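Next up: a single chain in structure tokens, the form predicted on its own.
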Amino acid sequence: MDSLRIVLVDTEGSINLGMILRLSANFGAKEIFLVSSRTYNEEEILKYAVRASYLYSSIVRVSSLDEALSECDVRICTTAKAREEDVLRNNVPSTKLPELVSKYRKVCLVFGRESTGLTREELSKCDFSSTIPTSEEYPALNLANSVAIYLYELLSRSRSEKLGIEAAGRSQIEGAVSAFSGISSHVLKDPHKRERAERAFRQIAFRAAPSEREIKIVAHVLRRALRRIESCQSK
């Protein structure tokens, strides 16, 4: 991993704010971006983010989420809520990120409101999504309490745990992605199975986080099959 980008999604508290500017000059992340139409409290950032209040200048607040996750290699959406049935919520821990994104150039991380976390449609915008492993009692951790983790297994664990084999970039994923789904919409009638197929080769895609060369091999094979299925159905 070569960069990443902590994205904020319409964050409720100017401390919780301040608290993660803090926590990103502690572990060297200098991308924030931040999805809101709220006003903030400056002066209470400012005295929560302490020595790292020069990194308030640098948030990038946007209008949207789709634009936060512009030029990203995989974006992972962080949440509370692990449900091994519901295919958006079917998380990795955050333990296992550090060897998963370290073939990844660019990494997008995105947490969600205090009160509500994601919205559903939110986290079908990421490629995966991530938890951390907490008493199933109260698994919801305060927002930054919850970027200090991640930061931590992400920027200081993964610096130890860089694998050498480099993904693919994200166009090639997509272009695999595209293929299934194309051979999905002709065998799955049924919208609601075919949304959940693409959703889980997606992930599988992306949590493999396969080279140029793998995904190159997987791709022509399923556009292969998918021109023979159009093909066959023409005649």
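Residue numbers count along the first chain shown, from 1. Here the structure is a predicted model, which means the values were calculated and not measured. If you superpose the two forms and keep the largest set of C-alpha atoms that fall within 1.5 Å, you have the rigid core. What changes on going to the form predicted in complex with a further copy of the same chain:
With the core superposed, residue 19 shows a C-alpha displacement below 2 Å between these two forms. Once both forms are fitted on their core, a CA shift of 2 Å or more is seen for residue 179 between these two forms.
When two forms of a protein are overlaid on their rigid core, residues whose CA moves 2 Å or more are considered shifted, and residue 197 is one of them between these two forms.
With the form predicted on its own already on screen, would you show the form predicted in complex with a further copy of the same chain?
Only a single chain is listed, so you will not see partners or other molecules.
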């Protein structure tokens, strides 16, 4: 995916519009098309856009969904609930969307009215529909929250797999394991128990994927404890 266009159809709430501007800045979405002839409360939009209020002027207002969908390589209509007919119409859950859209250049994601969603005619202009999996009980998400989840899924989640702190190198973690193991050999008599203890510590340490800093500190304490026990024994 080279670019994502958010297409808002007849959005009713100014607060939602403001929040969507903010979300665009949060996740780096560049295009918002608004198919609407409504008048909005500009003050409210800017208030809820907070530091993304500069994006207000970049909203492209058009008078038809066809216009908003021009240049789209793939058109996805979001729906609050995958009804049986939608399933037949090829509904892709939000979780599966990144894989699918990754193959397209320009992706257009269409969001309907807060009250009634998209009409059948509007839905028919999309290549497929997509739904966020929710509880059965109350599947209708607030519009801005729905946009938040789609932007997260499409623009952030799939790109962030590399995020997080890098783990310490193997030898550093082994250093802590070996100090722990040294301590075990002093406080446990049974060699089987020692072995099990080393394994438990090793599993915890490696599974935690500790940062260099974290494991260094822990290894330092364990090494000192080991030396203390040794020097005590030799007295």
